[in-house]
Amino acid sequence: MTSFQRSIASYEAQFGSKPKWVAHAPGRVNLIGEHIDYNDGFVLPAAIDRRLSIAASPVNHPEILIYSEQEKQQVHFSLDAPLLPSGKWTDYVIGVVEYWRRLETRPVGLKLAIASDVPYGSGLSSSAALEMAFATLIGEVWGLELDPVAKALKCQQVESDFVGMPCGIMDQFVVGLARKDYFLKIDCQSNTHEFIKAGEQFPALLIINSNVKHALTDGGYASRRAQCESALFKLGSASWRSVSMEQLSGSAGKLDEVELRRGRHVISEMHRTLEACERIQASDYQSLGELLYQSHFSLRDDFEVSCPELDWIVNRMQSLGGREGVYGCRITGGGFGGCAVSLVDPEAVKRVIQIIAHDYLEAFGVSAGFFLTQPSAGCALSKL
């Protein structure tokens, strides 16, 4: 069953009841532009076809009741009482409750049954499809909702703020706003954005999940991130986009030498996605993949934020190669285990996948999961 089937039967099973609603929203995959949406770059993610979804009806009294399949258990909370992070996972909801109660919205309380198909601590942005498919929800019933980039601004500041995690924009924008077919270009200085489609002879897009998890608000993420504002502020600049290589090869007196491999990331990527860009516009998928590899060395090396065994999913992905049918490989998402992303031929998919299966399972002694994905559309509510 998918997780809106599933959403609905945990909650006939829970409540006694039908629900009124289920919110839905996909987990994403970056194709490339990783670590610089809190950088004022340029990212280019799709929605995936795996979703979240949120299985809901009122009630009379002021409280959240919230059931997870996942956690296979029953979470409550009261809409009059003070609402403080507690370092779990329902923080995403209930950060998003606290945030909609400071609009002007009618606070109304709910039963919750949540499933899921995007694999927690992947880095496929489980978290920012839980915000905005509540949100959505939540919006609906409240009397408040939101055009998706004001919603996904609010559920990025939900993140970042309460939750604790300092994100950029992207996940809850192409969350938000994801059409199929098309990935979706950000421009995280300006929050704007462009529809780039993917041709019909595009790539497959293969998962590969190296099965290690990450947790990113434990530090990683957040030093990454105050290192580059660090190397920004030394440099002089309000932007990483008004800074050039050039400007930051002469400014080895200025920064120290992670500041200076964390700046050569970030300007490095930006280059990298406006290319991938014109490479997807031109179907010269070839070429697309070699700015996959660039930019998974650079996020290894520069930004070191890769592990054993996602580097080794790309070596071998790279030594497979054209007469594999592989076009290019690279981590995706914050880093520190998670997904690696992968252009495939369609028709080379299960060969690569048997190849990479026993030769990951055989390396570490776990085994990696495999998808295939492709451009999916936004998050969504359901009245039934």
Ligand code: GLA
Given for the second form:
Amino acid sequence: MTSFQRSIASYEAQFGSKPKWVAHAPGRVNLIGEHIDYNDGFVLPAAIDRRLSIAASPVNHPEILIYSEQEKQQVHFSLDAPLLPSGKWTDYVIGVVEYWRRLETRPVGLKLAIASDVPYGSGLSSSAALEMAFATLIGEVWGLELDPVAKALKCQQVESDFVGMPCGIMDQFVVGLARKDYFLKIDCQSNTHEFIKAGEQFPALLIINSNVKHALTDGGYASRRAQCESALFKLGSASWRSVSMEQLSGSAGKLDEVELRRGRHVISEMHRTLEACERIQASDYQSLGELLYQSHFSLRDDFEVSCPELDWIVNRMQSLGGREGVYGCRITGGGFGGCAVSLVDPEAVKRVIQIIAHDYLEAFGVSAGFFLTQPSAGCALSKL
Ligand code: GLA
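Next block: the form predicted in complex with ligand GLA, after the form predicted on its own:
Full assembly next; the chain just shown is listed first.
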């Protein structure tokens, strides 16, 4: 059963009636452009075909009741009381409630049942899926449907200011705006976007989950962001967009060694992302794959957000190489664990999975997870 069907089944089992709506939102995979959304860069994610779904109906008292299939418990909170973060997963929902009720809305109570096919804590944006699905639901029920960009920016604010993870705009943006068969090139300086079609011959998008759980709220992400900001300040520039590699190396004396490396990643990743868009449009998957490896090595060495397991996966994929149908592979998402994204010849997928599954288990004593995905549609609401 899909998360859509399971959310309905859970709702019926918990509340003994049928839901009125199902709001659903995808996870995302970032093909390239990592850790540069908060640096005025370009990013190139797509929504994946795994979704989180929320089955819901209104209740006639000012309360939100939430059942989560994963947590196997019901929690509820009052719409009349102040809503504060608790450090739990429910913050993604409560934060949206809090920020939406500050707008011109008519809050009404709701019963919800949540089911998800987006792996949690794996760098595939299960949190943005939850925020955006819920924001889509209350947009309808509370009478304020924001346009997708405004909705994404508001959810980013929830995650950053309420949940406490100072993220950029990439995840909420792609979860809200994605289209089937397209990557979304986002210009994170102007918050504008362009759709880049994954052509007929586009390789299989194989996601490899290292099963190392990542926690972006524990400081590694925030410290990278702070280092980029302090480097930019020392460079005397308003935006990373206007800093060239020459300028960065010319200013080496002003920056400490770590800031220099962070800056090198930011500037080089911007170039790689623009180049990747051109390579997709030219159906040049060999060069596209090469850019994925370069991105990984830059994230590993200059930005230091990888981990031994993901480095191992990328190296092993690279050693299989074109001969075995592997074009490229890199860590995806915030890092410190989670998944790798790879481009593989569809004919070679089965064999590549067998090899990596076997060797990874042997190397780390842990099983890797694998799934194929396709660029998919963004969040939506179904009225039942
Ligand atoms: C997380 C954040 C995004 C982005 C990525 C890294 O997913 O939510 O805004 O910064 O990490 O590219």
